[in-house]
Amino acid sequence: MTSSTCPYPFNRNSPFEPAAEFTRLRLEEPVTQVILPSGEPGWVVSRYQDVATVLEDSRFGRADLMKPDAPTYSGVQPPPVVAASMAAMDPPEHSRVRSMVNREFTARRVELMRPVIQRYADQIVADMASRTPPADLSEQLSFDLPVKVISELLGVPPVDRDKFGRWSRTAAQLDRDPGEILAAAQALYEYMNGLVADKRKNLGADLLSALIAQHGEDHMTDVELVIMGLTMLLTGYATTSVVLTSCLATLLAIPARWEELQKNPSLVADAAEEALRLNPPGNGGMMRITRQEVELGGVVIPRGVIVMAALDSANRDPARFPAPDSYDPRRSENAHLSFGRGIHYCLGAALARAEIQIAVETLLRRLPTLRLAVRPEDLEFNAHSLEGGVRSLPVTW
């Protein structure tokens, strides 16, 4: 099978390992043509430096992917909510909106969220510990915690958070009926529209209220606020849920890793970064479209085609990481690309890191005998989700 007829994403045999094909591609064809799930041709970039270039270079854009005649990854055009989000913008529109959000979604706001995250983590783990094992960490912690945190951040009333979470999960699952996905997306849009209207009348201490309260010539319109709220919800829930489950699976798959953290809890932050490097979010990588003809890695990529920046391959590039397939929480330098790079670097990366660290620390403290309830090789990669990750994470204690 030649690279030009190879279907993408490549099959992977384990949720802990990227597709074996990437090892060959990094050596022989670091920029290669493939067939996307839509049946259209696309390009895959597998080396760290080339992936970083795709993510940073303005010749690889996002906005053109939203045009009606643009090539698609799956054969389905992005819904209007996605097409209007900051993640789908290029400068100057992206620069304007991101600047306004950055003024309010600061490191200080994330730090102020830490006690809130800890309170929710304690409640969730205490509830789980009160029941007879086994339990599914993906369902009971990785799903529940991010929904509660992002709802708190946006000022979603507690009474609405369960349905908010259900809609978010449905909208992110590719194996759902298209009608269900559309209905969930519509419900989220209508809810967020109402929430913005309510907060214009009664400002709170939440992020959405802070964005509404911005003054001056440049401010966010109601539509921009709704789209921003939905973007933060879907990325704050979907991405964080996946990376939290993947990190916990990586740490629990080999008991010695969990035991080391029990003895050295100061390693939790670095262990989480290493787990993020080994298992980044995304099923296929981050997607861009060429805005002009580009030469990359000695290959000419035509204008107007989809390019997949394969994060799981880049994060294991031996040219960038010594012993790249080994778990090493003591790496002196760990510049992984799991949250992206450049102008589209994940807006909620700091919040996701805080949630992961607090979740791990809470489990170590409250469930010291925590372990997998199945063999690591029996865990299943979620190939039907935009974010990938482990489908479920059964544990006991």
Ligand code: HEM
Given for the second form:
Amino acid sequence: MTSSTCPYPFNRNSPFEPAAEFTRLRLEEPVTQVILPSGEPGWVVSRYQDVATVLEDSRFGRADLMKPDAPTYSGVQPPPVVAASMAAMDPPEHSRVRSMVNREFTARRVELMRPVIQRYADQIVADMASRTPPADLSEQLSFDLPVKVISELLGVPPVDRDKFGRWSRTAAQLDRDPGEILAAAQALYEYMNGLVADKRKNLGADLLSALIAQHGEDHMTDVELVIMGLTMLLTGYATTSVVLTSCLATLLAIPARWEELQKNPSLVADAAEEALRLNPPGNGGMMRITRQEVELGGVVIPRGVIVMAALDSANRDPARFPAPDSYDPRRSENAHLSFGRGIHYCLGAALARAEIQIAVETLLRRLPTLRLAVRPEDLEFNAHSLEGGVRSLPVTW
Ligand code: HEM
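Having seen the form predicted alone, the form predicted together with the named molecule:
Next comes the full complex, and the chain you just saw is listed first.
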């Protein structure tokens, strides 16, 4: 087996298709060496089964990536908030924090949030409908809805939501200037500190309050609560915005897909799931570091190197999904990896699913003639962002 030293992430020509290189790699070099944007070597895993192994197997970790001498993906060390978050932990630290959050961030809490998500979606779409088309659906809906929902989840008081939304958007690197990003991240950190202190005095019905109120042998410290709030914001916000835009692009790209949902709204949940399979988050995949030498797919990966689990390749693996490049909301089984696998499986998956479904249902109902304002081939992939996705989504109605 040969190993290549291609620059990573691979070029892709369309926001709707993963890099063509993955088709070759899955067949010929399912575990291969690449050059990361930092200039350092890394490994990419492209078959569904191997990607699942990287995400599930404890020989691939996260915590070692936060050490000062660790290899980096882009040449920049992770900021302290990221380094302290559950996403950067291995067991047993991860198990402790995650189980405390799991106890409160339940399916029932998400169900209770559905009417609130619906109210926000109605407001945003009504506001959009009151203006003259075209509009950028990514700007109007995909950036606005997730931050409103996370504010509600964490119990940010309505009077603070605008500034919280502004800081979040900048800190999630949806705007560019590094100085601004840092200032916004600092403002959010201070705000979250104040929010936790306020909630301690005055508990509400939100997730932060529920975590503060946890009793028993173990509980979260104030610092852990602040980090947890920021983690949800930083990991959940940009991802949901970008993936929601890409899912809407997939559903609107072919008018017959959207018309089918108009006729049969009960198909929305399965259509959203299929759009998620075709549009996993991240431009390159999920990152791990080998905690020891590992043999995978017949290749020995050394200890202490970055391994990218390529979700977009795994979700198109013909060994796992028949006709993997086709959009088929009626797949009998759709175990895609867009929310990950194993111990770091997305904490906000149920919430993100609810947001995508509600966004689609609301658009179908309130703007029955919604369609793309450009040709699908004119939509641009956001190749320079870690998040990837469609740069903008012009629509008309
Ligand atoms: C469509 C939207 C979303 C997608 C596709 C998505 C995807 C993912 C993926 C793939 C992972 C695993 C990362 C890894 O294995 O390295 C993850 C983890 C995580 N997600 Fe999401 N996510 C979404 C929305 C959200 C939302 C709305 C929240 C919070 C409210 C959230 C919070 C988190 C957290 C905290 C983790 C880390 C969990 C851990 O390390 O145990 N995500 N997400």
